[in-house]
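A lone chain, given as structure tokens: the form predicted on its own.
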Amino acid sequence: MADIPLLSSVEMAGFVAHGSLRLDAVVPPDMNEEGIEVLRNGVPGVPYGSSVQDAYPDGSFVRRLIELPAVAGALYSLVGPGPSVDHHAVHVRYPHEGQAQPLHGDAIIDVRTDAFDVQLMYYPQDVTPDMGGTLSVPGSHLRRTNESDTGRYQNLRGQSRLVCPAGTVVFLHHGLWHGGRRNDSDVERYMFKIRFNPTVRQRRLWDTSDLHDPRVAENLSAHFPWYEHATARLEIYNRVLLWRALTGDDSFDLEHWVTRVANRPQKEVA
């Protein structure tokens, strides 16, 4: 995929740890102006499992959006060629609406350690602090909860409330805890979401030339303020499992967390 910029191993490790990837202002201004009108008019739904080609005809706004080089490169790196469309939606936060979306993950309890879906979130306009930008909790995506189990929580240490320039695209692991905040501004805020399902094994789909860069392990070892002391180790464990699946390297580990519990010697006592 030399024609599109793939993610690096350092960036992929950051995604595995944080559960998100942010691309600021990658959509040009003229497309953003068009995008606001497209979203205001609505985007018709498509059947679950549709191919990108069937869901978004050549030349359509959404097709042009996901074919932008930076967007296409990130999408390929995360889910590979030919992903299917799970669903899409236009989300609107209305001025002074007085309520926020509960914190949630877009999945039932997901036991996969070797695969994940990604959600593309596109913001066609500047999102200011008072516009109710999407709230997310970095590092929450590998903790097994059921959709809105986290809805009771209003604020968590280290949470991120999106403030961004127009044309920003964010990719989320489908399990990341997130929710639209209350819009206290005088304008409608638009966001367009597509959930993509991989159709190929998600193994070494990115630029692996820096696979042994020390920053890979540094990124995978990230700790977040909301973690409890003990279960923070479980988050690291789950990241190692995912990284092993993504790279095909079953020997990779951080501080021997997975090695310890996978140790099953086969040698018989003489």
Second form
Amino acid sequence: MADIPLLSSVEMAGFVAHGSLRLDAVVPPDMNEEGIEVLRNGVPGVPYGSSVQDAYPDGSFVRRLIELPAVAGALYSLVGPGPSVDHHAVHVRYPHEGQAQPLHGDAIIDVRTDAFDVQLMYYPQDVTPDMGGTLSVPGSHLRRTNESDTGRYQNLRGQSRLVCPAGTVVFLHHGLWHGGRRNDSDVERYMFKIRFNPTVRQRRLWDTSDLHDPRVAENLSAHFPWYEHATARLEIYNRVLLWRALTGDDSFDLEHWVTRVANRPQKEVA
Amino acid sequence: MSTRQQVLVLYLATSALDSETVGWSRYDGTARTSPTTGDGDEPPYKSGVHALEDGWRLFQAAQLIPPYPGHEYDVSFLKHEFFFEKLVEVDAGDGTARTESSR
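The form predicted on its own done, now the form predicted together with its partner chain:
Full complex below, order starting with the chain above.
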């Protein structure tokens, strides 16, 4: 995979903490113009579990989108080669909509701790603050909540209200809380989403040459302003477990937390 | 004139009412405002006590429930949820708010 830019360990650690990865303006302007038309016309559905090749014919817009080097490199790093297309959808937020989507996770609750799907979200136009860009909640992806049961939460400190240039692609962990915001502008806002399922074990698929960079631990230790004090510690504990699964390094820890509570010495007193 | 309820939900950093706000939701029974998901970045009050000082009346706080055995490390919904209300007099005909009885 030398010809696509894989994520670094520092970037992967950022994804494990945040549950998302944002690539600003990685789709060129001519493709974005084409993309708006493609999305206006709709993208026919494909069967669950289709290969990328079957879902998106060679040379089609979506195929060219996911073969852009930055997109392909991130996708490979997160789910590996040959992912399945779970499903895709064109999302449109209409001008002056009265309501936002409730905060939700997609599909049903998914409690896998050693595997994850990613959702690619593509924005073909500039998204301004009043266009209702996607709301997402950094660090919410490891929470065990089902679909829109989180709909009661309107605002959380540190939430991300997406404002981005045309051609931006965002990858979300399947568990991340998100929703389309109310569009208070005069412009129809488009987004195209594809959910990918891995077909290989998600272990060291990225560029691991910086695995011991201190910024890996820094990124994995990220605190988000909406976390309650006590639960924030459990979030970091669970990130350590995910990082161990992704790297195969069962000695990795932050603040000695997993090591401490797993300590069961077997040595007998002489 | 009739009375309508405005509801404020604050999610706090600990189970203490004077700990800082980490999340919030608003519902307006007068129909004069339409709060919705993702409509602001700054919480309306720094803590639950700040809401009390502004006249909101607390009517429910989340119970403290121990984790179920085997689920001590699970993370899920926000735990420290506090419900507040204000009672507002409105014209029966047009729903126009007149006074806030809790101030």
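Residue numbers count along the first chain shown, from 1. A quick note: this is a predicted structure, and the numbers were derived from the prediction, not measured. C-alpha atoms forming the largest set that superposes within 1.5 Å between two forms make up the rigid core.
Comparison between the two forms places the CA of P265 3.2 angstrom away from its other position, after core fitting.
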